[in-house]
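A single chain, nothing else alongside it, follows as structure tokens in the form predicted alone.
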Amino acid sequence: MARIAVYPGSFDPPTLGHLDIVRRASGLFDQLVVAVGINRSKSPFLTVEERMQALACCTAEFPNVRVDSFSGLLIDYAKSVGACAVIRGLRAIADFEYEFQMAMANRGLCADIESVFLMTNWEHGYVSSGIVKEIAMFGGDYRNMVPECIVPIIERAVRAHRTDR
């Protein structure tokens, strides 16, 4: 029986930090489910479809990972799938505090799911999508804290996101 793992998050857009961890990830087991949780309440800097397009070109190097979307309970979702874990990635102790609370509530509805934390590679440990899609909006150079395969889909989101305004 295959183990497959669920790798979550909103991927907005995807940084060098998040590769680092489905590098990793992937090594540990058999298959690997980069999902794209789908926020409605959230206006997100990249579209699902844009995230999902950039998340398939930085992991392509990847036989056993593939990218799906979901929305609704993660548990639910790493259900259906099959996964008997689920992989978060930690850079700080304010992570920790927030996955430790996730971790446990999922625990709660799914006690067959385990919960594995990755630590981040030191050098990628202060970027974050947020960081990126500031320095991003505001002109700066970001492209050392992405996979280069998406700037090209980083760009076009901040041309639209500009002429939005």
Contents of the next structure:
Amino acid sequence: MARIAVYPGSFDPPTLGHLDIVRRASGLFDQLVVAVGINRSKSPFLTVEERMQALACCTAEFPNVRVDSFSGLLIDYAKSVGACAVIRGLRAIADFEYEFQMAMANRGLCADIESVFLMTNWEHGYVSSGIVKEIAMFGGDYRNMVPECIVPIIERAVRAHRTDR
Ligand code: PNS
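Complement to the form predicted alone: the form predicted in complex with 4'-phosphopantetheine:
Let us now look at the entire complex, which starts with that chain.
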């Protein structure tokens, strides 16, 4: 039976750190579903469609990876795609507490789906979607932090947010 993993996140926007985790996880599982969590209470930088488009272009080189979105509980979504594992990336110690809570909560909801933590390459250890967003909005150079093919998607979003105000 194919071993399927879900890699969930906000991916707003995806970074080279996320892509590094995709590469590592895609080598460990038969299929990897990169899933954009839809959170209506957050006001996003990129729309869900833009985030999916960005993920699709930067993961195109991995034949066992597909991109999807979900709303509601992650664990329900993971069950619906037949996943045996949820992948999360870890950067610094600061990520641990939130990830620990989430993993325990998810285990309480479904003990059969394991949380698997992968560490990003050290060079991406400080990169986050929040930092990319902030640099992009203030006109700085963030291009060494994101996959090249998503730069036009970020630039379009920056223009849209500036004209919003
Ligand atoms: O990239 P992020 O913002 O850390 O991703 C968070 C995400 C989308 C994985 C998380 O918010 C999530 O799992 N949302 C779905 C709701 C859920 O299942 N909550 C219970 C587990 S804590």
